[in-house]
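Given next, in structure tokens, is a single chain: the form predicted on its own.
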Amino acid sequence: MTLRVGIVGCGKIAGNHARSLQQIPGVEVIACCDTDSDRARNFAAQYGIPAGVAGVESLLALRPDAITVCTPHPVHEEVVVAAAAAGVHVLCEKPIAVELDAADRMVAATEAAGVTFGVVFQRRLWPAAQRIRRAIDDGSLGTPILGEVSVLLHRPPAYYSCDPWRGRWDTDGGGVLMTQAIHQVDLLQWFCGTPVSVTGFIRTHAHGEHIETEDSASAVVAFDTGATATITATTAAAHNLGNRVTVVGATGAVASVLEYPEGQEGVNEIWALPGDTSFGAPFLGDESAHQDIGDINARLTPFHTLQIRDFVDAVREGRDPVVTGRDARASLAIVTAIYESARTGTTVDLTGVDLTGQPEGALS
């Protein structure tokens, strides 16, 4: 069958969608939507897209099957519960949400709804990323001990002027760490099992005059594997030198996952497991520290394009995609987690939250 779908928001990744959508057989992308009725209308004429059209009721009133959701964070549920109302499958970017009650609500509403939820993460996708949770569920890297990521960015201040939104509580809900950082501290959870407790710090070192929100942060977070991990995070590096996950195991093998140069397919720097070693040298290459947004954006459009599939697969087969929104629910609750620590000055505990959107006590 035909899969007709509909895009929602008009920025910047958004045309990672409508090019992923357009090559997937059996797909037709009927319209998007945005609240600036003119970024609409000029996204469906460059994507050569239809209709475009001006809010999310009017998209869902031309009975899309799917959509997918590129609207700043904080909307992601508003867009979400509407879709599940009008029984549309949703494929949402990442973070889920900026608040771990909106995800809850989120994953209700998509499940009393029987629709198909799925939460943009594609570096799971990376077959180095794969290869380590292969390496993890076969026992050869063996129970996780120690984690780190690593995301040394650089973003330059018209990254964050010209979308004003960029960088401010209300309508980002976080810096680095909900917009950059949150697609490794999610392959660190999914390495590293289920988190029980986070102690964090944010600053902002250098984009103090464009954003309030952090551009700098470190953690620390403990896993109920017995698993500790840390997180270094920033934007305000003068090269941007991309992003890494290491995983200790109990084995003493070591496997990494480094993306380099930001956007670019990760690759294991690192592997270092019994009897299979090798190590990678990711920056002998002469790569610029000012890489446009739109050209990192661009480079990730081939895992954009198979977690899509994934999703539209699952569609129609009736099946979970490969990441749902209980999945994604999980580095959400670490990322809040960093902040409350922060705020508080204490470490949070996560034992007693649910990161599964299971009924209490359902926590696994």
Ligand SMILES: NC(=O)c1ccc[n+]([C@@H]2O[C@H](COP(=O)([O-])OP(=O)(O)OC[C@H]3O[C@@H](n4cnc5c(N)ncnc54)[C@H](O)[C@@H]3O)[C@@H](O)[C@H]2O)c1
Contents of the next structure:
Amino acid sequence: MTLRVGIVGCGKIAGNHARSLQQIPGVEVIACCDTDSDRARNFAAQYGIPAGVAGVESLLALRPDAITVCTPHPVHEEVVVAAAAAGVHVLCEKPIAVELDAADRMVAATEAAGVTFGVVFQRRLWPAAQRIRRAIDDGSLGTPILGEVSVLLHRPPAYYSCDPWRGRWDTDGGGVLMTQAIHQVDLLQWFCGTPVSVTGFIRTHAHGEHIETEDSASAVVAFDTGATATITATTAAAHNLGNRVTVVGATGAVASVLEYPEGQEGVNEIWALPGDTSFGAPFLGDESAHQDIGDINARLTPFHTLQIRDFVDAVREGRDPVVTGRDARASLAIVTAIYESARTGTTVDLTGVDLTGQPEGALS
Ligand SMILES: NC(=O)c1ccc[n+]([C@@H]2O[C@H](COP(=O)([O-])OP(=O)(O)OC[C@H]3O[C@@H](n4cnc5c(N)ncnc54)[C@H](O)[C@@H]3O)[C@@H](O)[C@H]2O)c1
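Switching forms now, from the form predicted on its own to the form predicted together with the named molecule, please provide the structure.
Entire complex below, previous chain first.
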């Protein structure tokens, strides 16, 4: 059976979705939509999509089986809830939402409608990330005891000024944590367990002329496994040095997944398991300080394809996708707890909070 898919939001990342969907046998991209109707029409022409329409309702009226959501963060909820109401399966870009209550409503709406709901965290499909998860599961890394996230990115002023929704609390929901580092926070919690306490700091050092959200953040997270972890994230670096997630296990093993240049498939730069050790030398290339966003997105396309293919298979097989809406709440819970900690000057206790999601919105 052909799966008829629509794309909502025709901006920068939507190209990854179109290219990925068009590579998957048995999938037909029937339409795309954008509140900017010219953009929808141009995108449809660029990718040979039969219809480019102005709004979600017009797209849903074309009766797709599934949609993918590529709108700004706070718009994810209304689109996912509208899809659920129409009985349409939905794969949403990260972050799931910018508030946990909204994430709860999205999970509740899709579960009540019985539609498949996935969230794009394509870095989970990197072989290096999968290898770390396997080493935790098979005991060769052991229970994680320490984690480290490092996000050292360069963004020029134009990155913020060309998209008016970026860098504002109401339209972006956050800065480097919500938009960039949430990918690495997702990997961190996937490796280290359920977060139980969070202490964080946020600052705006370099981009204050253009944004009101943070461009830099530091945090400490404790997990139910006993692991503790640090998160360091910035878009204020003059050189784009990419992202790294490192985990130390109870066996003494150390493994990292490194993304450099940004968007390039993660590698096990450090793989120091007993009897199986290798070290990479990642920064010896001649990468320029500034990385073009189009190039970064293009490098990510193969892993969008893997996750979108998994979503299509999940719809066909009636199983959960690789990252469900419930799974996607954990990284949002950590990011929003860092914001709360920074605002209140306290440590945020997540003990006893159900991070898998509750219909009644147990988190605030
Ligand atoms: N997974 C990844 O690696 C990755 C990479 C980049 C962006 N993203 C995510 O993708 C989403 C979009 O990011 P982007 O960089 O493409 O943004 P963008 O600003 O380039 O595109 C967003 C588009 O959505 C449209 N839009 C806004 N409200 C709409 C609505 N109600 N209905 C239909 N269209 C609407 C805008 O007009 C715009 O064309 C964000 O959630 C972002 O975090 C994910």
